[in-house]
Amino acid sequence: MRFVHETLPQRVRLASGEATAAVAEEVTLLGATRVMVIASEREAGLAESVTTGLPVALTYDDVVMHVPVEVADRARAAADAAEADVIVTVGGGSTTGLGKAVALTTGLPIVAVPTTYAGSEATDVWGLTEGAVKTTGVDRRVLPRAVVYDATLMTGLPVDLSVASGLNALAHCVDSLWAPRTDPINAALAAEGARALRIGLPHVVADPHSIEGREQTIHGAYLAAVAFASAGSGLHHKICHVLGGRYDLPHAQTHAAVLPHVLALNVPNAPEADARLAAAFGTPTALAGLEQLRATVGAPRALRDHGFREDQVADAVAAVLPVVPPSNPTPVTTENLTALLRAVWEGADPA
């Protein structure tokens, strides 16, 4: 074995029912006295509860999917005007992403309180959208100093969004097995993350208020994100970043719909990844396991249901081809990428 693996420095707490106390302790450990709380209007009540007793200098709710540059600029100006010395994000990937955009230029530390399974809280990856182009980068300043997971905060997440978000997390596992910096450590994390998500998501669907199901899914999503942060962005994420930024498609649903098609494309030339995922799913093949899980939880299938048009396929192919990672197991061509995106648009059987 020859590899270099880097583990990101971060405190992580899973404390179901204890988010308020846990966040207060993390803010105190940072020595912060002027808190900028970032949460969407939908999460306002939850954010107020979680940050009770904190020295809040500003509550900011201008959260937009894919973090447009102008939204980030407004948030940075607001943080500066409030003289904030820490950011507390309460919400999903868009909320965490906005916190990261502020931290990128201000250096402010982040305490992240996720309410979905997006996984952004465990990575040092940032993303900004300008016009129709989504740009991502890696910077240690955007890695949250601490993450507080509380399963009780996720019991209100609707089942359909829970499923899409959980499959987004699963995509981190899958992509980590053939991304540019794949190594045995992040492959092991990805496999365990996939196993936990396979167990947790059906529990969430069967009983959305099940703490056990939510905690299993959190566990899997965190491991998935850690694996992804180490391995880097593979073909799946390159496709989804283009689709999300270029056509303003919903993040989690896009990942959920694209995932089985990328898996079907790559596993014929990635037998080790296929075996790892199959073992995690408890099925003969990875694709059989993923399709079984997707059927059980009622996964999103057709991107035409979420705003992607058939006449955009060729444009998307042209945008994705230049960013395909050289490490992808199956050579990507105009022909097979067109077939893949047309199948994603239609919701066709990935096999």
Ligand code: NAD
Second form
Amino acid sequence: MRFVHETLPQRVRLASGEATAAVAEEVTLLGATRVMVIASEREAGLAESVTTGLPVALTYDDVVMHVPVEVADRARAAADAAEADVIVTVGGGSTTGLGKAVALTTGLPIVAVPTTYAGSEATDVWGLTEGAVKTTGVDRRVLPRAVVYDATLMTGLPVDLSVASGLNALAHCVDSLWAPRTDPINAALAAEGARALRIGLPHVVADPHSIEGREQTIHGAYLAAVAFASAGSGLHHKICHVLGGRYDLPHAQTHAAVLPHVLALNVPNAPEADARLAAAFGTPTALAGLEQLRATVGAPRALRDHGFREDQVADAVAAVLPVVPPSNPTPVTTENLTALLRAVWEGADPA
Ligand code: NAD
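Please show me the structure of the same protein in the form predicted together with the named molecule, now that we have looked at it in the form predicted alone.
Shown next: the complete complex, the earlier chain at its head.
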């Protein structure tokens, strides 16, 4: 074994029912006295309860998916005007993403309180969109100093969004196994993440108010994000990045629909990843396990249901081909990528 693995420094708390006290402790530990709270309108109620008693200087709700640059600029100006010294984000990946955009230029520390399974809180990756082009980068300033998970904040996340978001997390596990910086540490985190998500997600679907199901899913989603942050973007993320940025498709649903097709393409040349995932799922093969899970939770299948058009397939193929990671186990060609994206478009059987 020979590898270089970087572990990101961050405090992580799982405090179901106790986010308010946990966030207050984290803000105090940072010595902050002027809090900028970022939460979209939909999560305003959750944010209010979580930030009760904090020295709030500004509450900010102009959150837009994929963080357009003008949205980021307005939020940075608002942070400056309010003389904020810490950012508390309460919401999904879009909300965490706006906090990161502010931290990128101001250096303000972030305390993240996630309400989906997107996992942005555990990475030092930022994303900004200008026109139809999404740019991402890596900067240690955007890594939240602390993450406070509270399963009670997720019991209201609708089941369809929970499923799509949970499969977005599972995609972090799967892609980590062949991403450019994959290593045995990432693989261990990814396998345990996949196991926890396989148990947690059906539990969430059966009983969205179950704290146990939500906590299992949080556990899996966090491990998935840590593995992804270290391993980098594999073929799956490159495809989803192009689809999301170019055609404005919803992030989590896109990941959920693409994942089985990338897995089917790669497993014939990735026996170790196949075996690890199969063991995590408790099925003979990784694909059988993913298909079983997708059927159980009613996963999104056809991307045409979410805005992707058949006449965009060729354009998407041309945009993905130049960014295919050289580490991908199966060589990617115009032919197999076209077949893959057509199958994603129509929701065909990945096998
Ligand atoms: P999102 O944050 O846009 O949330 C999706 C929807 O769910 C929104 O309408 C939101 O208001 C709602 N919602 C969130 N939590 C809720 C709750 N508890 N109850 C009810 N409704 C709730 O979507 P997302 O999938 O979480 O995040 C997607 C964004 O995150 C994308 O821009 C993606 O690029 C980014 N992302 C970044 C990273 C990274 O490492 N930088 C990782 C993953 C995702």
